[in-house]
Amino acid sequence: MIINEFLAALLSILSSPEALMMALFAVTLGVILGALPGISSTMAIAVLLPVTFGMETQLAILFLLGVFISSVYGGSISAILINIPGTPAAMVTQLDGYPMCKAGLGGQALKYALYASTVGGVIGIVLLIVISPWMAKAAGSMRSPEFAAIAALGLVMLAFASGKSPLRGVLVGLLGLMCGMIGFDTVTDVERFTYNSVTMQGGVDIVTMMLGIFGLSEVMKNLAGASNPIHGKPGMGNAKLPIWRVLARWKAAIRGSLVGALIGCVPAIGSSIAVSVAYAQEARLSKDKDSFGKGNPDGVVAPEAANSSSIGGSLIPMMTLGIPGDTVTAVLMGALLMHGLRPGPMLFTNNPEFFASVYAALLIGVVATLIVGLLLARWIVKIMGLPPRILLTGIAVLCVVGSFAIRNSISDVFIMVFFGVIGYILHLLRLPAAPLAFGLILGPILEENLRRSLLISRGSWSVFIERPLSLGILTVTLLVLLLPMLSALCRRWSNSMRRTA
């Protein structure tokens, strides 16, 4: 049935010159931005946001897929070219890929990434429409304390995800928790928090919160110098590249893409640690260990099929529960919240020609990569020479622009503009800024499905336990809080058995 509905989406685009057109150009600006160190995908899509207000909800999502699945390949450019990672996941793959650039093999590195990376985001597609129908089925026999107790699961393990210092993160998310109750209350429609302001009962957006934390705010970090800026004039050199040397690499781009999605599927890893594990695994495996941080092409492209196939499998948490599953799918998120639809179980069951126009999508964003990638490297390598300043300035008035289009009110301006200050600060304090959007996502789906679990309970909590998946998913949830002492009570345990040793 979805193979159906997804063949009919994947032909309504192919037939429609201005989604092909939107495909092509989303794919290039995210190309593009996701190649200039300091502008990572969630940063991309961020101040791209409001540029779909006015967009059906078809084109909307074509565009913002276009530019994730691009800007996570134009990292790559960047970490070869000039050795510094335009996105913080193509940090591996600077390892090989700049030692091959300097070897005078630079457009090489690009193919084998580009292809890699294609065949990545093709895995990360077929994993996605399998698992999602089973996962939303599984989920629609969920009750509220079950979707309560994911809520506060995907807020802890984001939490934990999003810093070193876990606490610290936990904090962050109860601030955007509070956020999150900024308006009317939905159950008694009492006003919370709002000290009278008419701007402020309609509660905080969650776009204008999102431009302000992962647009501003990184602006803000770039022009203070927080970002490296670029060094060199990158250059491609040697970019031939027979097919069948492309071939040869089949075995590594298999393993990192099957790595990349099944970590991309849990809540809160990310492409980061996805990576970092294909590459280890694929340095493990190979017959020439030393080669690798020297140039080995394996070491380009396991990371970016890993990189790339983790799209896929983070859209899993997010469409078929609501959660998340790392900072990218949270602003998708809000873009779906902006155009009137709630992933969930329930998008799914009332919904399933949206999951079917999203693969369909994924999968012209894909192929629109590989073409752009082919046709347009070497304008997209003279376009990084372009100063940050000019393009960080531009990036501000995007964000600008946008949050005074949510609701034509420069109200939204301010609030955007003191979000961005917020994000700052976080940096500065070195606090992630990550869970106080995820908190500000989640906090209201806690709080609903909380409150309606205790209704129906009549004020008892016994609910929580007495249903066997939601006891589990506590169990899990404390558990993940409980890791750090353990962790650390393990540590002095052993230092102390090899003291006495």
Second form
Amino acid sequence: MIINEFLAALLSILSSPEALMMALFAVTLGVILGALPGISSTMAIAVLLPVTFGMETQLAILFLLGVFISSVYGGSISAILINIPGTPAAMVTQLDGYPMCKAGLGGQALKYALYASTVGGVIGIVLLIVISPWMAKAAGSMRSPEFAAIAALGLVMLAFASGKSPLRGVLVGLLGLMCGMIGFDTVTDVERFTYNSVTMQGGVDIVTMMLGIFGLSEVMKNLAGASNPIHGKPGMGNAKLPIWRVLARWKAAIRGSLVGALIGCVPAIGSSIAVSVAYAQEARLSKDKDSFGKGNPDGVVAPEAANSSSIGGSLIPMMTLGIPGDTVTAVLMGALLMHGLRPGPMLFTNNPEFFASVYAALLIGVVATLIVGLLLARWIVKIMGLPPRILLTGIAVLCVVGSFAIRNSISDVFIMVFFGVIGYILHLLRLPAAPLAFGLILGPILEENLRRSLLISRGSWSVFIERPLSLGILTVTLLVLLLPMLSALCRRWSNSMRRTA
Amino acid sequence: MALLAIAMTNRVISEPEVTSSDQAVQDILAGMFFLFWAALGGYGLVSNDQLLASQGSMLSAGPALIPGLTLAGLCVGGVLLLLKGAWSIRAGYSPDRPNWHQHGYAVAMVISLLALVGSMQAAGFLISTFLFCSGWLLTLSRRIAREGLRVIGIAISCAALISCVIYLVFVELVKVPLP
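Any chance you could show the form predicted together with its partner chain after that form predicted on its own?
Next comes the full complex, and the chain you just saw is listed first.
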């Protein structure tokens, strides 16, 4: 039973002072980075990933998940106190959090957010524990055609969800796919896209690319003033909040958590949608609808619970199918690959202890965030006054050192700088950068399984439509691709109907 | 559920407002961007005799299958974006003049990082990073305050702190052999 392994992993962390200190340190770092506007959870994890190279895998996962969970809560601090979401997922929290802050209740709003995050985090973990074995079992019966189809679906969905224009997202995804093919072909050992360069023969490392597109290019954007917010000095105001007032919001917390956890399970959807749906649902169900947007605590509780519970959900496709649910899980997947673990159904079968340690790390991260949030909130708010220039300079150096640390190679630093420039160009062209990483991760999975399927079927492409599951997944992929056209047709049709009426 | 959520994503995620003329220019530039990579990839594919020889027929499971399909996708998408942009321009949009000045700091960051990598190999990590951080912190502080010595003092202290902390973490803890 996975529960026994989970409890064993939990006890092992709790009995290790080193692991506990690591969790607290990671959580403190995560809250601080999440609270700083301009630093997303993705950037925080990407930049801190190289720090874990020297760690044992379990400790590295504990560190990275701690940063992930706490940065999600950290994002709400700046959303509430200065009306700028620290992370995109906190965009809805500011709608009611900031009015509360303006009314002198910033501290209370932070506590509502913290407690809701804790409830959401725990519910997300429960869902992860319940669904993962079932999902991994289902994935265990899949063969190469299904995996190729899932990789194609994941790539299309992730590209679609990354920006306003699906075509642009898909094209950037294809570019990522191309980057994944640089180097030697794993089957035939033939060089591809190397242009006779020794540097290119090593291929593109996923962490190097992520440091470039999520680290350096963000620094460049901030320097160019594109996302350099000007904000006043944050103040907490009244932070006294009796526990009965927190408990009175239990319905909003549970509803938000369930919405977040379920939406988070769907690959490519991410927490931004989960928080929007949770907020809209809470406003719809509330007896006092008019108070939403004017400082209703339920408007903080529901999205924050959804935000945290979506973490558990987003890990399900990554851990069981090997398909990242969003950009943060893509970076986490890069971290696992760096540590020699390839997420997927085989990992669940061969290494259930690893899954148990992930569950335990998540739970420790949630509890540590609660402790750090309660004890260090005022101190963290003071750090938010840190000038961005210090942070930007430090992150730029971290990107250089981090990319060097992967293979102790200067070439990787140049590749990182190259992807930083590419990330910046993509930003200027309003192209989403995230599909580049998705393409690099999913490309090898797609290619390996597609070619294997064709080899087994002796070159017949009908193998993909002969198997019902593969056909089903490919049909959904096609529908997702055609969705913008279908929705445009529907809109045109409904407009013409309205005009006729 | 996935389809519903995708549809909602397209509705909920909002991006900064873009004018039609900006959009047309961006479509053209994005089209050219993708076509450039398609051309570069195409050259890599065509000039690689070993790759073409091991591929066999066009749609067989060889090493050039996915590269070929990817490049075809990039070509078609790039041309579509180019045509979309050109069509909008033809409809009478006049593009705004680009503001190159705002990218000065971003370009300077790239150049200084390349210089940092170069100097790291000659002067070592600590000195190079300290100089890099000092330069940037002084430059960026100048935008905000002109308080002379105090600003210089803070910038240099922060530069020393950043360099030492990163050195300690990576060299002493993670055991990375930085130059």
